[in-house]
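Okay, so here's just one chain, in structure tokens, the form predicted on its own.
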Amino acid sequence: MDGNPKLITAIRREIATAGGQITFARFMELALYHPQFGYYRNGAARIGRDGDFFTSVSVGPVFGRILAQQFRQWNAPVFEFGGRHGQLRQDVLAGAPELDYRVIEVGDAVPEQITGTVFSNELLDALPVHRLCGDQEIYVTGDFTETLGPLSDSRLPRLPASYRSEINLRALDWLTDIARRLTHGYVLTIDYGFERAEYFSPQHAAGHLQCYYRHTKSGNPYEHIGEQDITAHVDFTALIEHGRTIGLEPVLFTDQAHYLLKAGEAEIAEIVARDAGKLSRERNALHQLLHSTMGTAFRVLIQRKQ
């Protein structure tokens, strides 16, 4: 068993205390967010060329400058959840230094009332997910093997017998909490994901869980425990439907390429005109944001509370 030995010991101790098994959601929570040894809490998370994975932020500052135009249009304070050390905040403020922009990391105190924009980029896909197999839930034992058991939450659906998939109840809980705190403003969510019809399509019958370790992708969350990222694509239909029940009306749902082309029209035109025919870091960044997998795999959801 490879990974952080202290984290492995801590997880096994909790499994033993729980009677020999815990839900996969709890295993993922400990692997990523254990307060001392979790991947996102102990400094293990590495982003960019020398890390475990790329993000839209890691390709360069142009992503932040385009978002700055959107935030400037809304003319309200910005609360970024899961800012990963503030790099995106720095890029946004370079484009719109007048913005009131606050980063809220996991574990930080959240204002009881928020007026403005709640923004997250690749936050929800890293929240702990329940894994289901047909009409049962997947649990993790002390030797990090999987076993099936009853559904641990009444909100979990029953899937067809041949399906394994992930259900992100934590994302819905997060959205509920945001809607309660938001007096009025926008919720802007950018993440990997699908609408429900594609999320549960036959081609995804094995689910969406992915692990990243030094830019190598696998489907095994029990390797490199505490040293690799674990993610699952987001069911955006669930966010839209749940949002409506808690007072968040959908304004826009599209892919990242279409969103950035609209929101960053002036910024993109200026880069293209200035760097036409040249080798350009910013043109390369635009290509990755718009025309690579990032442009189509990332989805953008804007919800509004009035």
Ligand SMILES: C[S@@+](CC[C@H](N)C(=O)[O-])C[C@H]1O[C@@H](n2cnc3c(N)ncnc32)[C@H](O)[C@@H]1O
Given for the second form:
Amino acid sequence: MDGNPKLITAIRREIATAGGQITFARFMELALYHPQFGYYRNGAARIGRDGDFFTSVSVGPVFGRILAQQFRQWNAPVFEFGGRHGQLRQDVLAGAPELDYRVIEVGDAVPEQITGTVFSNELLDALPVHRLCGDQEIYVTGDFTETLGPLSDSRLPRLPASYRSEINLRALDWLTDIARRLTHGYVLTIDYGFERAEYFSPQHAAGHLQCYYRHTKSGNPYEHIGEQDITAHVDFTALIEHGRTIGLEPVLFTDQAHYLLKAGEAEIAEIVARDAGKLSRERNALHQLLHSTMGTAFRVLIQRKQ
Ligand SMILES: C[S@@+](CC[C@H](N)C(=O)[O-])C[C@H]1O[C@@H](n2cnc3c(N)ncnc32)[C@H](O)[C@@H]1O
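Now the other one: the form predicted together with the ligand, given that the block above is the form predicted on its own.
Let's see the whole complex now, leading with the same chain.
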């Protein structure tokens, strides 16, 4: 166990105050979002070649150029949640400068009423998840070991004996909040994940939690505390089903490669024609977005409120 000593002290203090254990979800929340020392709050989070992991945004401006066509077609203001320092905003506006595009990060005020598009890329996989084992929940103790205890929220399901997985209640709460604020418009969510049958398949009996530190993947959230990303795949069936109950109708669910090929048909054709036979930066970026694991592991969900 290592990491940011100030964060470790703060987490230990909270665990002691709570009587010796906190849910894994609370641990993950503190590790990533402690107001002073959390990974996403303390300046430690670095995305891209010199950071801990890549996202489609960090691959290059072509992702934003393609999305610009989608946003242009919807012709409405865009609210990007989790857009960090505005890299994607810059890339989108390069392709569609007329767009009204706002970035909303942790701690920012969210407009009471949203009319337009709510967009996120890799937001939901970064929200704190509850971890379950069978019919119990995983808690974290002061020496950062795991122990099992009762389910902490009535919405948490019971899993088969010794099956481990994650439940992202925060993603559902976020969607509920968005649906309440959205007068009408689209919710476009891009993230890596599965439909429920695959999410809870025997193949994933150990769950989906992953940690990233300097491009090294591990399953250990108790090292590099406050200095590494902690993430879990998204259960898209849960988002679709929950969305239906709060007025969000699914209009598209596909993988990133299929989505980008359609949304960016003209841009992609132009790049391919222009850079034919050349190993250009943009062709390389396109290849990563479409043909590496990003093309299939990332899913795209569009929901609409009318
Ligand atoms: C994995 S990063 C993705 C960053 C960027 N979208 C990209 O694709 O490169 C997740 C981001 O979501 C932000 N985030 C987490 N919870 C949020 C919330 N409730 N509202 C807005 N942003 C949030 C984090 O601070 C972090 O910057």
